[in-house]
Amino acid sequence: MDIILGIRVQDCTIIATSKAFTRGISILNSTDDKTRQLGEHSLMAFTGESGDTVQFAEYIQANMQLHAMRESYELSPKATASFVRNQLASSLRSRKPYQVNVLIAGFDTKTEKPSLNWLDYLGTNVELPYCAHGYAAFYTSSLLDRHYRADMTQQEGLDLLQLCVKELQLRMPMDFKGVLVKVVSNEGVKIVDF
């Protein structure tokens, strides 16, 4: 029952999630963070299995760091979302593929846009304005449907994540601990009082 939503903006993208680590019915803990941060302007937001979840963004990762230790460079948004889409498409692959859903958040600095990039543990890779992986994509669709604009200011995309947080709250049956909010922008990632 986690929630994963990204929303990007005019000069951000926004990533909220479930501060709830949950178990069967059971909430083991309530300030789970389901990020990654991979690099300055980059995030990542995974949801699944506990263990491949875990395993798999610490894997990425150190991918990521090993890449801009070696090429003095980090990788953009777009060339980070292509490698961790190879690298679900290859799992797949494998007798024992990861079973993550992600959705990778970044600031691209030479083209001064951000982008959110929707993966699934098939290895579909989208690039979309908005999205959400777990219940949260069945309960806040139709509000990011019709609220949505693609000039949103930082404070406007917060408004409408607000509104999709009360809509969880209203209609999930569990409680999810409120959601963490990280913003990814052109001064990197910081997370957002929410």
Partner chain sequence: MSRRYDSRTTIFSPEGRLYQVEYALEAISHAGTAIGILAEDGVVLAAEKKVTSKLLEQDTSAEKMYLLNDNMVCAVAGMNADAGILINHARYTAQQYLKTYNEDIPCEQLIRRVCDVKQGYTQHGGLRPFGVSFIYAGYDDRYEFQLFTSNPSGNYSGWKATSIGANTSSAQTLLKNDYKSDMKISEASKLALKILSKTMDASLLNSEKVEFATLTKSKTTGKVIHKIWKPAEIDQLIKDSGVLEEAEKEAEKEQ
Contents of the next structure:
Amino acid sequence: MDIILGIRVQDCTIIATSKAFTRGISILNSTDDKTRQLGEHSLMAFTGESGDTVQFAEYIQANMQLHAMRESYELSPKATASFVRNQLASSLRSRKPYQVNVLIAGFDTKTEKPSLNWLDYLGTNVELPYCAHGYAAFYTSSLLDRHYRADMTQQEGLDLLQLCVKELQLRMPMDFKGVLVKVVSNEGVKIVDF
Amino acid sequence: MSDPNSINGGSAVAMVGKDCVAIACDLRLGNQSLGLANNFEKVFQLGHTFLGLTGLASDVTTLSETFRLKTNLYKMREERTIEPETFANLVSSTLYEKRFGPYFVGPIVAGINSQTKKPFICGFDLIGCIDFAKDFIVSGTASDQLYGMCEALYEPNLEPEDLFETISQALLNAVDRDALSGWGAVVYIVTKDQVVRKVLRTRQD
Amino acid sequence: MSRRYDSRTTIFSPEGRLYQVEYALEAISHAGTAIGILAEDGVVLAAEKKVTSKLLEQDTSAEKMYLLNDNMVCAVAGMNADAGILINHARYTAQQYLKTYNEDIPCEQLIRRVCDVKQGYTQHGGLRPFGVSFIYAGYDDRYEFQLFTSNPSGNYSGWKATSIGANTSSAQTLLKNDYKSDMKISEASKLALKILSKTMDASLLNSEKVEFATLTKSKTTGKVIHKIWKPAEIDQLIKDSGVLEEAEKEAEKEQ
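With the form predicted on its own done, generate the form predicted together with the partner chain in the same format.
In what comes next, the whole complex appears, and the chain from above leads the way.
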């Protein structure tokens, strides 16, 4: 029931994640952050089996930090997504696969372009203009199809996100305690009031 | 529902013509019934040989990357690109390595041998059994429909232009009867000294 | 004295030297010269091929120039058989990187991976070090065109122009005198041939004795073009460069 949602606009990528941390029928925490920052210009949002999610995200985060220390530069978002895909794909055929679905938002400082990658626990990786995992995708895809433009500004993107969140609040069977919104742009990763 | 071969959807087909081959695929990538991307190509060019991969998208990506690695190393070692027949055997042995934990894919190979100038196509099952065919090879979630279309439309010794028309009509009409395939298509027409790639507009539902 | 310390690679001598590594370097100093020059718009590699016998089958493929990756070429000085192992390793490393990241490996990273192998053999017991030095010509997005060398100790370094193999010190001196930082690839090619003609034992320069490789960037597609030159192309290049006439003139002057 977790919501993770991403929209790539003209010069940044917006990530929204639900703030409710649930276990079974209970909400244990209403200020959860389902993202980890992988580098100065990349952010990973995740959902899936609790336990696996944070473990996997922080494993990737540590690997990206290690890479940055060794090579004294950070991987591009495309390379980051490929790396994560490979980790998920090899995990899939291990004794106990990570059951984690992720979105990777990035800003490539070389090409000056934002990016958004959709990856599932099977190791599927696609670069998309907007996407979501889980039930949220069913409720928001049609809205995004209708209103999305590639040349939207950050504010227009946030307005579109507002539309999606409204729909989710209306249709989802539980209160997901609102969303935490982060923006990945040229200036790095920032939390946005929402 | 949890059949790995039909989680993401997608189809591919290859045909032999007169001194030419054609290979084509759709562009859909889905998550069950939900369409995700309409730019997911399933045909990969490796030198002058072409590989179509349908099935589980994760394995499609993994295998396309693996074969890129293997054919690049082959190219540097041999100082020439791999021939379709050779590549077919590489695909076969690579898939059989994972006999007891296979990749969930349906590969097809097409190309023209640069020495003999003979067209070549073949298909595989998921553990690498080669299916040599003289006429056409189909693969993917619309394979039943593709068999029907190909049986109806195919004739031997077609010129490149006619082969393009035949393979395109076969693919387009097959994927229209499959909920998990479609969303655009790509066709490669390969002759001994030319490769033409065409992107087809299709219905978007 | 040295006898007690050079039979195994892992032992330092009392003077703090690793004899096996020094012997490997010595072996390379007898190998054919290889030169690398970094130009504004590309990199040039040129190498002397020692013809051992007239009866030896002349292989069609180059024996001292190897493609490591789409963005890297290297020249070898030293034992070719040893080089083969390292080149295979480099090629595999580069392709493995491409597989995991879907991007070409940065030049320095690939060189470091090769040098890690070389270094291993100067420390872990029982085996001899690799008897090869390399000159690498590479291109990546971050630093564009680059030139590196590496030697049996596992050290590597970046250069504007450099050489390895026999007569390396005289080649370096010539490079120091004639190198200009604003050279184009054509001038750099000419300079490489000129220096090679002076450092080689045989006076006459031709494709039987020279191997040549360039790394440039396509003006239309922006793609990196790596080229290991064919014998006929090398002969044409030698002719066009006018290096032979210059050498003749200088010989006349000396007389």
